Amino acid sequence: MSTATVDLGPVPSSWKRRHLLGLEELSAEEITLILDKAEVFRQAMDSGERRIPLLTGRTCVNLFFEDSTRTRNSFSLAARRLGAEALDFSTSTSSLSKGETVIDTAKNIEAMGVDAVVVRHRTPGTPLLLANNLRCSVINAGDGPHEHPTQGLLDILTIRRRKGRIKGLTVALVGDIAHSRTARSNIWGLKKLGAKIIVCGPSTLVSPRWAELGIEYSYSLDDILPRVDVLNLLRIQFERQYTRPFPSVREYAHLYAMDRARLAKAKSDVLILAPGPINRGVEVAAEVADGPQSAILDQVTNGVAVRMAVLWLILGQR
């Protein structure tokens, strides 16, 4: 397939954002626009197109202060497939170890002629801080437990491709809701597109205050299973916890792991998602993760398409 068959047209005039900091700030129309453009890129990828040089001459830097496999590699691949230069920043060999601030580090990188910074940081609000201090575009790749907008978008795209719609579906987010940036981005995006959302997990990780936002909460996965169209199984983020939220991993798996027995209680066409990295036997059993209802690897593929769409919308308008 030639690049001429990738029909995106110009960046729509309705898209006016220089940054992508979270889904909370986006409208339903903006979210749908990203999904629609990501669908075009996904179809191009499925047709064998690996090079769509729409951003030739642009430069993107991955500024990651936390470990990442899927997100960082996905952004790098997305930029290169669009013809942009992609640079990975390593905190272990940077001047941060000498006392340089995050802002000064980012400004020095920007001064090298960078068009976009993709940032991941343990502190919520870091992408916003950089957006307020840099002239280049800033894309949030995860800021602590706050938001992870492209993960939310790829999850929603996966649901839409498998189910054909978002509105009217019941989506359960199961696990460590308290510390999950993925959960928050999913909640903002899904709610704006008309899905019903249930957050489920131990009482130490699921606050009843979610009800104030019109979101159902439950402490029992077995109780909600028959009603759910999509299950998004979130990792327990021990690295963000100061106290153990439940007695043991074994007990958590007994109550919340999606296994063959629980799958039998769910709808026959229930869709299983997991943002990764997955812990087999904790959040999800191997036979479910690798089964026909699982779209875990499809999420990864959709992640490249979503990040291509985001980069094109942000950088292609200038």
The other form holds:
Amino acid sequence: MSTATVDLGPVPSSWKRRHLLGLEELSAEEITLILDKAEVFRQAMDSGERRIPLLTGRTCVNLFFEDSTRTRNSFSLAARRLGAEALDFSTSTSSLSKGETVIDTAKNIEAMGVDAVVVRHRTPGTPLLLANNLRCSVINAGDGPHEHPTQGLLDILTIRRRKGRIKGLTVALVGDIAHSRTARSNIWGLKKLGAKIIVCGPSTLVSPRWAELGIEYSYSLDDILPRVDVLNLLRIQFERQYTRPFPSVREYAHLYAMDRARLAKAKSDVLILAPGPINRGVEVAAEVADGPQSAILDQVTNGVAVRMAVLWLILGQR
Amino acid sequence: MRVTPFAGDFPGVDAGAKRMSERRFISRNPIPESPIPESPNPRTPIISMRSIIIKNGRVIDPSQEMDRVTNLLIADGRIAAYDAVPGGGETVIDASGKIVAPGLIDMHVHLREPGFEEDETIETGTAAALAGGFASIACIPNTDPPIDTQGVVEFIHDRAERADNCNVLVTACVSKNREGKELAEIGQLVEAGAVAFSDDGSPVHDAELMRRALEYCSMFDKPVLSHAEIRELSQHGVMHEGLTSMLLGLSGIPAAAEDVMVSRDIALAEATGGRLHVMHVSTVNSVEALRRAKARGVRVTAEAAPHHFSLCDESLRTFDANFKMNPPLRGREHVEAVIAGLSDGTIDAIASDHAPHSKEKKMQDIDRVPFGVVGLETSLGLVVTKLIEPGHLDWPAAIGKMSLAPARILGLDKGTLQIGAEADVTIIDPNARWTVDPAKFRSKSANTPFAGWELTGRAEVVIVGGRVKFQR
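We have the form predicted alone; now please give the form predicted together with the partner chain.
Everything in the complex follows now, all chains and molecules, and the chain you saw is the first one.
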């Protein structure tokens, strides 16, 4: 194992934020700064560096009120690789089931002396509620269908690494736009960096109101396929749907699953992302998920790099 | 002495008001002609039992189309004379530069007692009403137990009498236990003093039951107050469904949830001849449906809440639970429609939908936080700042919507300064500039979306039944 050779210096003075609540509030410059630092961490990881102790003595707590494996472990790994302590707090072991409010739970954890709380909650706005009530930093790891900023960042980093740019690309987000926080974070980030965005899915999950933000919407994947550079296949969020927005999974897959036949209609260098966990056979067929255009596993690697960059910018030496 | 019957100009309440004049208004506490009794609560000082002269005030009384500077004499708890000359011995209130209005009436107030005393009590709610300028309020029956028996009506009257603040009128349930299954004992509730009927936040889903309610209440000439909402469309919603809800990822309450129910209830009122009152109107299409219904003579009236003409759904961008109420803050086009409806008379009354919730309830994440905001102590200031100052309403129209109109809808001999009327008077400083400070509310709860707002206009004095009950 190599020793730490990554020298980032102090956190740039242009970074002023104590929290990361969403990509909507970030400028293009701030997003680019995170991506650039994540790139440094990614290259360090690729060259075999596993310990880059820039946050020694810091403590991050994963405060997850909703199930997660990938994101929680990715944050833990990012914190540990930076030399910080990482602690998991999940609702199954908490007093939330006893009626405690989310603010009280978070304040109790803060009182144990932590520097950052990484929060996931089913309700939009909960990270902001905590940021307004805690002294420590708050990082949003997904608030209902609102935002999931590190997922948006890792998707954008993956695109930038594969395509060399963001500006001018046509990126289609396909699937459950209505309930997807990944969609919203992607939209804000990609829009600020100059991509053309298409949201695509059934009319019950894709609102024409997106046009008010200058975003194209489409109900036909087949129509848009020939002109997209990137496809981000979003998971159907069955757990957030109160009434089923389409007649059957079979019909959804028939209209929107990315399979080999559809792949043949797309550009030959189309890049396929899926923020996972993927429903094989629903949003994406196995042969496409595992094919050469797929960047699904690369996204996971970039996720650790992005989270290292975010933790370092928020908690690093100034 | 009886108050002259009102010459109604609202198609919806015209006939009702006339019929009321032939019938004694059922009140558990009719104020005797004279002498005025001692306060039943010795802890509450009677500031003045003597005659009062309100000097040099601009008296605005829509019931007489009066708007002039005069001296108003109150004697024996009733409006006694205009152009009165002080003879010594009276209490003199100098109202120079002030507006003298009929005691304001808020017909939509959640007093929370019995059952939710952590949010509000009848004592604190009526104190908040006085501070907001209201001489009378009508409380809503979503208490625990709900107001569906004579006993609960009497409990509320009794508590209100002990609090000895403002008049409290009772809206009782349409259905037993607000379950929407069978009618509450409406006749007996009327005998106990209930002035109107509503299941409020549990809208009557069954169209047949609503039809029967309108028919049955018409026998007593009582209005059915409709919280118009189709639950299937709204039940998971947190805020108005629109661009803002889409961006925030919060579940939406579509305008159609209100539009559909308003249209249904208008059709049922038209079919039965019953009196329908639509609470807290908040959408373009419900304003338009009301406008058309009134034009063809349906007996329908409506109210709007100050937050629906002062704020829009974009306020939720802060995720602040104090902007969560039902109906929700709507998009800008809806806010404009509510203001237009108030301006052209489609919306008869302004009512706060005062809905106190304790701090701990409002501290939860926004999905779990209960709907509702307090409104009694900001209502008048918002009317002045958001409707009068921008020119949407003149003073007489605004005062009418906060006194005469609710009195007519509820069939009360109130909302007037005609000679002989019970002396409920609100003296307003139309130029007072003040900052909303929830810490100073008399209400037990402080869940206001208007904290820190600079408002113009507030009540300086409230006289209830000839007694000065509030003085700033």
